[in-house]
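Okay, so here's just one chain, in structure tokens, the form predicted on its own.
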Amino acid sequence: MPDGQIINLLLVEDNPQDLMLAQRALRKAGLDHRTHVARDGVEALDFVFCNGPFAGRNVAAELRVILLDLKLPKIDGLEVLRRIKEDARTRIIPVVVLTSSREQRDVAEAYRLGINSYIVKPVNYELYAEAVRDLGLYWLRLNQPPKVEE
């Protein structure tokens, strides 16, 4: 990530395969520039609170976006989901869920904590790939966020 360069999407990702066709989808769709990764929980809190090695950023920072898987390692998903929306600086930064789980009790604390939306990975490589690719188009280019008062 370039110095000073402004983050609109955040990609929590940790299975490799997937994290590489998401990168693909939207590097095809000109979105790739302003996208970070994190593969895995940790990584993702230290990122969006500006802890670690992002202690340089800046909370308010324009994140427009997290796609967020839950089946992630050192902390799930739905810790982290819960984190975010916890905080008044980072609670409106809409988050969603993209991941392998169809469990109801996932899908309804997810909702719950405050997702913006809950989608099932496609098994379909090319449909996986099309999702990634919609949802970075509808929330980065189409969406109208709030302007952040700071």
Given for the second form:
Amino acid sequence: MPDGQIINLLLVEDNPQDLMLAQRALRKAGLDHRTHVARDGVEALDFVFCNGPFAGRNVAAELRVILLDLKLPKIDGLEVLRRIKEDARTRIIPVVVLTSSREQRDVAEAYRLGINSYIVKPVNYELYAEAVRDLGLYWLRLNQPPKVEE
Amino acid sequence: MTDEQTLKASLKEIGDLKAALDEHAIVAITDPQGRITYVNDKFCAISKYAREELIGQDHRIINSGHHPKEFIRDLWRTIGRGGVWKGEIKNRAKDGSFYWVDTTIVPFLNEQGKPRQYVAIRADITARKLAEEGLRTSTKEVLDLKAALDEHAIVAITDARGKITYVNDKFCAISKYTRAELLGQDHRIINSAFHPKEFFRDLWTTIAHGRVWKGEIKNRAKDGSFYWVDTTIVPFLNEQGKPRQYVAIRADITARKQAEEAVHRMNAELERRVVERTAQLESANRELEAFSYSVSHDLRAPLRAVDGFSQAVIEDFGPQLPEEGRRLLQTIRHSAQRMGALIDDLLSFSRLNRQELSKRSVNTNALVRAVLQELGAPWPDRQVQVRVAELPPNLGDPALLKQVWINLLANALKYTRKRDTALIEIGCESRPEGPVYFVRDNGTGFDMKYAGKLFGVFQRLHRMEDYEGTGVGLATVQRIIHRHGGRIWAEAAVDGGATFFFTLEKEATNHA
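Having looked at the form predicted on its own, could you now put up the form predicted together with its partner chain?
Every component of the complex follows; first up is the chain already shown.
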């Protein structure tokens, strides 16, 4: 991540193929340069809370949306979600779950923890690409974010 | 005083005595042969004979027949010898009633020492005799009752302090103690330690206040074995209203108690097994859930990659590929997507078993109308005639029953696709087992020899290129019907249409 680059979208995805397909979709939508990728739950939390390699970053600054997979190594997606929503500094960041699971208990638990949207990844690539592109455009271009109190 | 005066005075005195005697006693005088020569008023009153009827008769006139001949003979022998006879005689009055007299007969002798006459003085003791007889009768009755009670029950009597003063044979038999070992002891000798202290405290409080106590007690016999007795303890009070003694009547209920305990044990065992099975089932369910969860996450991801990268190749390198290469890549994508659909159907099918049924009254008419709407009625680009008869309501899970109708009606639409005019008939037949719903179509039908495969998961009776599908629809329908306690079957002919029939749980049929 080059210094000073503004990151608006955090993509949390461990599956390399899904990641490549998502990045391809973001690139085609012209959103890839404002995206940071985290490959597991620990990395996602480090980025969001500016710990470890991200110590210089400003918590909550500029992050407009987090696309979060649920099945993640180390710390799973629901736990990442819970910690983000527990912290007053990060609670306001919109989180969209983007997962393969259509299990009702995942859906229910994610909403209970305060997600903004729940998207089941379609097998059909065109639909998947469309979903990623629409999410990016909606949250980065269309949606009005809250003013961050520093 | 002159002799005459003295005589007069004596006579006066005798007259007084006789008057007093007549007031008090029943008096009769007989001659040596026993013939009555005098009776006083009391004699007439008690015997109910007039004096004229008695005088000149002997005492047989009032003989009751009660006393044996020896009794009368003994009487005559005594007084014949000049001795005084005393005894109690039962007599018979003129009206046939009996009376008892305490009798003293005094013989008066002549100069030769032979009886000149007999004076009999009697007192009416009928009341006392009746009381005695009554007492004897009631005593007899009480003894009979006691004998009967002893035959039937375990009986013990204790004094006010609880010391055993009486036990019957049955008490000894069941407790295996001898009478000598029990008398003078209190009931702690047979205490089984089964009941808590409060149990006996309550018992003593009840009977010490003069109230009857009833309950079931477990006792311990001399040999250490236990027995149960259904017990009633009745306190008997003294003049001060304090218990004087307690009579305990018990029945042996050991067999019943053992049966109860056996039932109790079996219930506990059954409950334990249910808990165990439930735990096993829950564990199996959890495993199944973990499995489906993993399938849903991990199986779809590679398919998305197969589909996605095929598309990426088409997008990025399409112009450089021959037509056949692009077609093959589309086939790869199509297969990946089909497998995605199979996984989704399989997951929702397996979810059917885990999902709780929430049954409500379902308006079948409205449900079928809604499903037809959802399936695109009235299908402007096709010729479809749908006939819906009046459908009775039923009890079921509305969401699941909707899936049943969606699957059956979607099938009917699918397999009539090649008809110029599709005919779909929805109705309900009334049969002894309850209403039978049916969906009939004039579609392509199937060969009845494959009917057994119809409801299997992933079983298909048609080629993919003719009719698309994953083979989960009818399996889902059957599973839902079975979970509702119903039955589903089909009748069809090749190219002759198909009819699917189903019932739901019987009790649901009269539920409006």
